[in-house]
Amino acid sequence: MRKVITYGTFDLLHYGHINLLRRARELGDYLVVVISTDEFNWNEKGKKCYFTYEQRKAMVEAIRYVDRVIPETNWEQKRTDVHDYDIDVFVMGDDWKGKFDFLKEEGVEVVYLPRTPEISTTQIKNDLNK
């Protein structure tokens, strides 16, 4: 079984998120999605989410491409997650290109997928504020 992992906040879930999850799942047989907790988003990223971690987790778990959802509580856990969950492929959006290449040293393939260009959570927030 080929296992894939990806990370994100997944606040204001939209079709760009769904595209990313679908394409990530196409790279393997089992998809683990790691969602940033509310505390991690606020303390490390300076972001406040509209939906709580538990709400975001429930939404992502309902997506058919997703097999498991776990919390992200710190930047360093990526290195241990790939081992703890026996991951073969690490996937992120291409806006992170090169940032996680160090995981190749852990024996996983690192793939940066193109974002869906016409949509983003930031864009949704900006459009709603107009």
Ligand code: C2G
Contents of the next structure:
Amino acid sequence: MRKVITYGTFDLLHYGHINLLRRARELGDYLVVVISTDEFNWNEKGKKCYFTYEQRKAMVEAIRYVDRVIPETNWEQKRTDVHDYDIDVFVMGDDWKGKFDFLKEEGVEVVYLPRTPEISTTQIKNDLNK
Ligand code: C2G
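Target state, the form predicted together with the ligand; input state, the form predicted alone:
And the full complex, kicking off with our chain again.
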């Protein structure tokens, strides 16, 4: 079984996230999604999520392309996650292009997929505030 992994916040879930998850799943037979915890988002990304980790986890778990959701608590866990979950392919949107190439040393394929244009959680918040 070819296993794929991807990471993200997935706050205010939108079709850009769904496009990413669908394409990631198409690269294998099983998709693990690692969702940033509220603490990680706040401490490391300066992002205050609208939905809590548990709410974001429940929504992502409901997506047909997703097989498993686990928490992202630090930047370093990727190196061990790919072994702990027997991962073949690491996928991220291309806003992260090049940032995770070191994972090739762990024996996984690293794929950056084109982001879906025009949509982002920030865009949604800005539009709603107009
Ligand atoms: N994405 C996309 N198109 C968009 C918006 C997001 O393809 N219009 C992708 C991003 O490139 C990312 C995934 O959807 O691969 C999740 O996006 P975010 O929730 O914004 O994740 P991010 O804050 O980039 O966290 O350790 C990695 C981080 O956890 C990634």
